[in-house]
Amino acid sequence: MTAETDTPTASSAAPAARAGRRLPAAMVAWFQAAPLALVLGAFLVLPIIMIVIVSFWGATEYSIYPAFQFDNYEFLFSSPVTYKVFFNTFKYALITWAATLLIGFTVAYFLAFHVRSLTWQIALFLLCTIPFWTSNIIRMISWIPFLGRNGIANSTLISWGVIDEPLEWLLFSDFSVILAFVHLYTLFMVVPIFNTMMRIDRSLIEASYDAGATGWQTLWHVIVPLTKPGIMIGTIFVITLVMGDFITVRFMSGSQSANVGRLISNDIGLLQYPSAAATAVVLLVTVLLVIGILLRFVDIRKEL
């Protein structure tokens, strides 16, 4: 009798016993979770819990008074140069996207499906990275020498015979500018579209060619569609760049346009850090916008 009955009380404390056992590891993601969710709380969301706070308070010439007030949303939405800064910074990340996209896919693709030697690969991969060596201003700046109106590329268009005079739009105008961000972010957009082009099924094109598809069908219709995540990586990391950006716009424009991120730098150097505020709050709601309806596009998931 009191084996029966001591067996009934064995097998019904060893499920108790397991999930003694398995409560502790069941804490452990949240142990190995909890450094990191407090860097990130640390360094990402409380800063901007703060942006949002200061945005709301009042500034005069001298001073900085905390207060809850929309002056500074009011004085930002009702001026019309905030729709004119706005329209240049979306204006910079279109044509820079545009000119990116087309540059990081012809190099991603020819490094994929071109170059059949890994090491070949990782060589010339490696060689687009070495002008990321150096430091982003001096990368800009090497611009002006070779686009100014005595320039390398003036006196040589006047010396071909190309042109009579030199080219006043070549430098301190919205093309420098452009032409600064697509050779400073470029690569942000063939890193992660020749990590997609590389993991494709090379069995997916033999068979689009046995099927009787062109090249171009090919590209158009399985290639590129398998290279959306990359595509959407690539968009998000230029877009967000350029629109934050605001030291390539000073310099390469010559001070004579502007972004958002100029307009804030302005309003830091004039001490009008709640107007600023307000303005980096607007921009970061505006970036958010674009990256979620880019990401309702494609899942990028996939990717990570």
The other form holds:
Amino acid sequence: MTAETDTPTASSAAPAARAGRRLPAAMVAWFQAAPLALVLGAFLVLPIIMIVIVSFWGATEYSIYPAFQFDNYEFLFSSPVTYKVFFNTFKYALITWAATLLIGFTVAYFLAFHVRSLTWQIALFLLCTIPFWTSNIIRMISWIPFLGRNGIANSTLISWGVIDEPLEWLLFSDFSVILAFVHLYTLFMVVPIFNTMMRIDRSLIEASYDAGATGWQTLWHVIVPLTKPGIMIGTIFVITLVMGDFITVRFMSGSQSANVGRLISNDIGLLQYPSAAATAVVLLVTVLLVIGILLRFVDIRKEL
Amino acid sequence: MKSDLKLVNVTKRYGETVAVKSINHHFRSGSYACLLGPSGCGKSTTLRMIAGHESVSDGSIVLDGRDVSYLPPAKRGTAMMFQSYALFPHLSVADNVSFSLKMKGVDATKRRTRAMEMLELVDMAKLGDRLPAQLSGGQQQRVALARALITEPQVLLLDEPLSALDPFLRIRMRAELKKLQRETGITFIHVTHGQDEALALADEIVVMNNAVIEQAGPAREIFDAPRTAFVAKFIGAHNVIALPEGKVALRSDAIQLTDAQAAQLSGRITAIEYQGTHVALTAMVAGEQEVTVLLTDKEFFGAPKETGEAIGLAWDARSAHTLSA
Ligand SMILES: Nc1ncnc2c1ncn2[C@@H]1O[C@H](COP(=O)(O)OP(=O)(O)OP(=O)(O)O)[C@@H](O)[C@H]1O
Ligand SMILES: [Mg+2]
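Could I have the structure of this protein in the form predicted together with the partner chain, to go alongside the form predicted alone above?
And the full complex, kicking off with our chain again.
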């Protein structure tokens, strides 16, 4: 027994001595992770902690004071406005998601499976990104002369005789808000879906046809399941972007509709920081819950 | 089940390039045929045209008396096994196998039973619930086979089915392919660029080169009597020698060493290679031609030779095949 235990000890002494001069492996890993951890800690985690802390503070009309009270949350959850605004936010997110998914999937499908040459694929793909060379606000505002009461859309429709009166709901309505969202965020759906589709082995599609599947069956039973991770990434992008937005809703609804983002921005405008912080915390938790639920459905890890 | 497959003037053009040039062939029902040829000669294209994954530019494909050239893949009575197996990564083994039944709307219990029968056939019934990623290459191949066979095809098309396997497994799987073909009686058309694979498996070998069929026939005929220099070289173990009466193909094991006077050709040994059961001598003969002579180890070591030694080569006139090209 003793002889057996002695030998390994003796032989392991040498590597131990060598390791002593270097850093232990665990330390090296910590150091490698440190820069990103510091950046995220300073610019993501700390601000969020601040917001959570401030959300318990109190406020008067002209000042805020440190405290630990649930007044902000109580007010938030007791006000019918909150529910209406959260409902609105979900409504925008859901409709925008459905529209961007439909358009994004179709565009990605066309690019990935119907455009044969790589050159054309790249060219058309770049074409999709051209609108993104200008800022969000400019793209949004450019809808206004188009959709307005005497805008291009209305005057064209009238001159074609499709309508007699200008359509009122084209601008400053839920329609225009969602239109702008779809315009702004469809690319966030196209890119990840296109990316996953390009990785689908083309022989799988032939195998599906070989097994007697029709085009639609192949789409539904082969392409959609294999594109799910891309769809999920796009969904997370779109949902978080729409739920966190306030500027699009303000411009495109002509300040007539509200979502949670606008609620927060109004509070900030009134210097009601604790109340804004509480709303922000509730929004953050809601978005995280939504993402958590989404991730239960699809494993996106193999995509990253 | 009758399933004669006839190719009539089948042509495939991609723009300017002709991938398959007006080929004609009759694959007999229930036979194991190998399409053999070098890379780029049009084997896959031919197979894919038969499967319906590539349209024919000209000519027709006739299966069991029926012109199938313009039918969709699943309506032809063919099934294809893809080179990379093309198993659906998101479906379990059993679901992969029963995919075609699902597309037809067969109910779930019936699908499961049929899939299990097919998996039984390829000895994979135990792994029915795994995903393809959890299988070894050989197991994936069996699943792909089961998936192709569940459609009850008249003709099974295999595009280099063994190339992704390691050499050991390749030899085992090819024995299983052959056995499966005998048991099912389905016509197999198997694309390969390995002549040993073709010789081991095929009832009939179709040698292709440059988009045309160079020679087709039973494996022994191809090996014993190649008609063109290309076939002789590609099938291996042959010398192509230009003699005064024309080019001939001569199996390297059909040449004997004699003394210089009695020889049909004489030359000098340039290399000696020991191969275990055989010894390969390479000799340089008149007209700067290299000839390989394969001697059994007994023959060689009974009368050993040295590099640089002058030797005479002789052969039976019947083993020299005059080549047409
Ligand atoms: N989609 C295509 N477009 C243009 N040319 C093609 C296409 N597919 C094949 N070819 C050409 O057709 C010829 C035959 O190709 P094929 O794939 O049938 O060769 P192969 O005999 O299967 O070769 P390998 O053993 O390398 O698989 C090649 O010259 C190839 O470049
Ligand atoms: Mg090929």
